[in-house]
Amino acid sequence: MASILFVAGEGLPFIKTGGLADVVGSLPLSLTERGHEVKVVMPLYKKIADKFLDQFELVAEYSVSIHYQEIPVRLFTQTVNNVQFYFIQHQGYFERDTLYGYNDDGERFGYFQKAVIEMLNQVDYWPNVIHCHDWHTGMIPCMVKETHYHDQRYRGIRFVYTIHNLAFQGNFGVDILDSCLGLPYHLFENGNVRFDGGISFMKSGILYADKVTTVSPNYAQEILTEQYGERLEAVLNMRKYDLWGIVNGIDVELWNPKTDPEIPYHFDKVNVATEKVNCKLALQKEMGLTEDPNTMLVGVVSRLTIQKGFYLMMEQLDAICAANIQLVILGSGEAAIETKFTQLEEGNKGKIAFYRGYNEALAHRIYAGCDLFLMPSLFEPCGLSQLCSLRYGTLPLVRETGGLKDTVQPYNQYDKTGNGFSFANYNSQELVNTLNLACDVYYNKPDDWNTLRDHALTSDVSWDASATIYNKLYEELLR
């Protein structure tokens, strides 16, 4: 069994902005249950410090060089469910209102990665594998291999780099290469880290890691093409024989309709017919919708962006509003989409409800109370929302892209297989046609609908299968 250090920009149970945090919160626990020693390190953000700092143990104080000055590092730790978490503290860099999106992000995460590399020396911890996640950690394999190759302790480490979303690459000016990362300029000149006249953390991670993974088999194939490769497809094709697509899971204890404290009625396959309807009625009442157990309730829990397919919905609002459905939307994002959903709610009281922002408890009740879950993404590396909806017997309606194609099997009217509905092309008419098909099955073929619901409830959305594949990856890496 291996000793593995996860390095990430965020992770549950401490902080979350997206699906990365769910993975960092769940996968280490599954790997630990398989006998691996797994530790996690992330920045100590303001929200973490405000809530947890007094529970943490200070284990080291040291410094790293940024802009040719020694910048102090304080390292804290806490163990949760047999996984040891480390936190890199620098109040100026990380105790801000949000996690990312600042002009000095290259410097901030250059500091973080340097601090992680030196952390190993400070606490005398030498993992077999460092598993880096997304752009925030992409320079670690490069920095270790280019500047620590003389040290056998570092030289023995193997690197896995996971792409959670190729669209966010960590591209910065070349000026930070030496001043913040401590790397020689020839790595820019020879193209190893060069991208668009600057440097790319993501590209560097892809090139320097021993294995590269992404979060679904289908997305692993898509990103080798110009359509989905975000201008890194040539680099990815260089590493395609080391590229693994491993679908994400979810925490099936957190997302469990039998025990979920956030939902008013609990159910499983035995009593789903009655108790899911009660969840639906409660959600309709909570959101100001007409309380009707027979009307199909469609849910959305999402960032409201072009990636998530909401421009398809904008093109077909008349058809969607005319359908015999109710619609409940939870999310925030682009102002134009938020405004349109606000207007839709005002003009369709009792039929459409929009909650602007994010509310974790309400998300649970939407997954539990809806009949159909809408996720018509332009691209989707893996997707977690469709896995949550399956867990609650809510049928996902998705576009066949990335992990959505890997996890949602479309309804087959002939052999009654499937656990949801899907359409192939990024086309608003296909979305409406598939929504109409779902309505037809719901209203006119209730036995088929109940069969699909049972298939959804019993779909394996846990980390078990995926953790087994990661296990094989680590074993292959350490041979």
Contents of the next structure:
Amino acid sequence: MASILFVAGEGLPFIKTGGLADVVGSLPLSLTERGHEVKVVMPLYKKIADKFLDQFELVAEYSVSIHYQEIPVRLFTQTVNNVQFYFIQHQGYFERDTLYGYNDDGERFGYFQKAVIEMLNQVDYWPNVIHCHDWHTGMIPCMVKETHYHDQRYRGIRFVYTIHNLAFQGNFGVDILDSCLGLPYHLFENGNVRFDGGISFMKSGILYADKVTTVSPNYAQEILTEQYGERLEAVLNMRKYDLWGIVNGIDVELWNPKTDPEIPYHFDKVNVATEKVNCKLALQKEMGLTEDPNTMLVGVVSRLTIQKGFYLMMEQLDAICAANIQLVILGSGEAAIETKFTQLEEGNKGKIAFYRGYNEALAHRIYAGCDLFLMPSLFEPCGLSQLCSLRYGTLPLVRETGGLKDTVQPYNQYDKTGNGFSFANYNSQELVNTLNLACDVYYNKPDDWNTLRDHALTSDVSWDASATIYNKLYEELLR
Ligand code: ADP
Ligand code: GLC
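Here we have the form predicted alone; I need the corresponding form predicted in complex with alpha-D-glucopyranose (GLC).
To see the whole picture, the full complex is given below, headed by that same chain.
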């Protein structure tokens, strides 16, 4: 059994902006159940400090060098469900309104990574594996291997780097290489960390980790191509024999239609027919939609960005409005998409509802109350929203990309297989055709619909199968 340190920019139950936090909150539980010892470390953001700081224990105070000055670090901890969380505190760097997107992100996450590496020494904790997630942590394998190789305690550690989204790379100017990361300039000159004339945390993670993973088998294949490789396909191809695609799961206790405290009626396979429709009526009421159990209710819960395929929807607003559906959208993001959805709601009162913002409780009610869930992504490393909707018997309609292709099996009218609907190309007409197919099944073939809904409800969206593969990965690393 291994001792594993997860390093990440966010994680539940403390802070979440997207699926990364779900994974960091739930995969450790599954690994712990398999006998591993898992700890997690993340920055102590303002939102965490406001809510939890008085419950945390201060375990160490030390400093790391940034811009040739010693900058203080305070390390806090708390254990939840047998998983110990560490928090790196620096008010100036992290106690801001949002988590990412500042001009000094390179320095902030350079500091974070340095503080994590020194934390091992401070608390005398030497994991077998450091499992880094996304660009915020991509320099750790490089920093340890390049600057701590003389120290036997660090030399024994193996590194896994998981790519959750290749589109966010953490590319910065070369000026932070020495001053913030403590790395020699020749790593820029020899190309190891160089990208686009600067340095790339993502590229460094891919090159220096012992194993690289991404969050679905299909995305692992896609990112080796120019279309999905985000200009790192050549680097990824160099590591393709160490690149594993392991599909995400979700926490099936947190997302459980039988017990979910956020939803008004509870159901499972036995009573889904009666109780899910009650959830739907309650959601229609809550969102100001016409209360009608018979109209197909379509849901969206998402960041509103190009990744999620909303430009396809916008090309076909007339066709979507003409369909016999109601639409409920929860999300925030690009102003152009928000404005469009606001206008759409105003012109279609009772039929379309848009909640602009982030609302976890409402997300649960949308997964539970809708018939269909729309996720026509341009690219999707894994996607958790379609897994949540499956868990609540809401059929996902997705584009066949990344993890969506791995997790949603399209309806087959002949042998009645499938747990949702899908289309292949990033083409808005295909989206409309597939929506029309879903309407046809919903209104004209209710037996088929109910069969698909049962398949959705019984799809395995837990971590079970994937935790076993992570297990294998760690074993292979530590052999
Ligand atoms: P990504 O991480 O790319 O945003 P995922 O599908 O992997 O996409 O994960 C998104 C997670 O964030 C899901 O748990 C989803 O329910 C949640 N989520 C997204 N947008 C919102 C929102 N506006 N309010 C509440 N939860 C949201
Ligand atoms: C990223 C991806 C998403 C994935 C999530 C968790 O945010 O966009 O597809 O599900 O990470 O791995």
